[in-house]
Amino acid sequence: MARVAFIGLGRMGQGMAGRYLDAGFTVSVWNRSKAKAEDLIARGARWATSPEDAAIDADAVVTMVADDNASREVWLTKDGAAANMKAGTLAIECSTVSHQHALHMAGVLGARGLIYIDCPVTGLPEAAATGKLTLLVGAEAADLDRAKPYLAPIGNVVRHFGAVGSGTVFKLINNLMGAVQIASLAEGIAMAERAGLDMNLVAEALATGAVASPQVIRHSKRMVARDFSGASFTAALRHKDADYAVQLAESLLPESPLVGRAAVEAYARAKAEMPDDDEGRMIEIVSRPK
């Protein structure tokens, strides 16, 4: 029976790890807080005392952590997953990290004989729990073929963008565009409120008109109603992703003005005031009198 180590049990990671149990894998899990693993342990997962412990004898190690620093910690510290992984083991990074970090990790882990695949995902926690994520992959074709049995439980769409790092490039583009859309949506709704428009009509028109996108559809009514229950993506995570994306954009488009910078600045404010709250609460910052 194939063995998977899953590291990082946040809103997305819990559902993803559960999918490996559903698929019949032998699963070891680690998270900074054991409380988030209790349900998985009850379902048959083995609790590991460290990322290194989780990775012992694993055929694939999958990480879903917050950022570059967390990724570096769970892979490369003295009790990190890579400490004793066997040569040829798959190292599947589902976290959204910076492009530079993905390339660095590929080099470091590759030098140890491990197969690093950048595989950030798109989809909400509900999709993670049902195996319906879209996987944005950067890998050599042969490595992707080898990894497919370990990707199938968590995603029903695999988009292979090319070599290692390319999946992360697209994920950062995707999340930067999301940040711009959400920030501009908040600004538009604040304008409509100040102008005295019928806000129910505004929400309906935005969600069904020419500017509608999944982000606009998801957030427009929530912003109008100021209903941010069931947060699935926080202001702090959106800021992190947008910041990584703008760093990449500045390296690729050094002579171009970047609209993404404004979104990063807006989410820096949101991160400072409400880091763990839903990203849609950007409306409260934009609409607040100065």
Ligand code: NAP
The other form holds:
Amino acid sequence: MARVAFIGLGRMGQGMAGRYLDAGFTVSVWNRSKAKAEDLIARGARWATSPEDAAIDADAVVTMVADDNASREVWLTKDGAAANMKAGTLAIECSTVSHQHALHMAGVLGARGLIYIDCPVTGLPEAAATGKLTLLVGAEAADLDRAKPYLAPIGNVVRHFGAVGSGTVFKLINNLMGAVQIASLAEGIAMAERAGLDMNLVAEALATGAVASPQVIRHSKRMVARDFSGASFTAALRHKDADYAVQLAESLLPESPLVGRAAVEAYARAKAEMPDDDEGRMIEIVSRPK
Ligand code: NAP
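Previous: the form predicted alone; requested now: the form predicted in complex with the ligand:
What follows is the whole complex; the chain from before opens it.
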């Protein structure tokens, strides 16, 4: 049976790793803090003592960690996954990283004979646990073909944007637009509150009108009710994605004023105050009297 090493068992990674167990793969897991692996170990995963140990006999190594720094740590440090992987092994980066980092990793791991593909995802933890993520892939077509059996358990839609790095380009565009929408929604709701509008009516009108994107639909009622139970995407992660995206935007559109910078600034405040809380709590920052 094919062997997968899964590294990074946060909100997303726990569900994704479980999908490989459900699909009958032989799975080894590693996470910086072991407690998050207990359920997977009970279901049959092998606990590895390091990313290197997890990856040593794997046919594919899948990572789902927070950011560039975490990705560097799990792939490239002394006991990182890449230390002892066999040439030709798939290195599938599902974490949302910067474009520069994805290209750098492709170069470093490629030089060791490994096949790095960027495969950031869209979908919430619930989609991760049920194999319903959308996978945004950057890879040579032949590498994607080889990777497909390892992508099938975790995603039901694969969008192949082109060469390595292109999945990350799209993911960053997507998440920057999400950051702009959520920050702008918070500002709109705060304005409506100050103006004394009927907030049930405002929430309903926003979620069904011309600006009703999935982000607006998801967050409008929660923001009005200040109900952030079931946090799935944190302020720190939203800031990270927007920040990476604006760096990319500045390189692609140096002549253009960037709306995204305002969202990065807004999420820098949210990250400073409530890094591990739901991104929707942006409303509390925007609506607070000075
Ligand atoms: P999370 O719950 O905060 O988990 C983060 C993971 O990264 C944990 O396993 C954490 O280990 C690990 N980590 C952080 N810093 C590390 C370091 N320096 N060295 C090693 N491991 C480190 O985040 P998540 O929501 O699962 O998100 C994971 C990735 O998926 C992120 O890139 C995020 O942008 C992306 N994503 C998230 C969602 C979502 O809805 N949540 C949707 C799409 C994409 P510990 O457990 O030890 O802290």
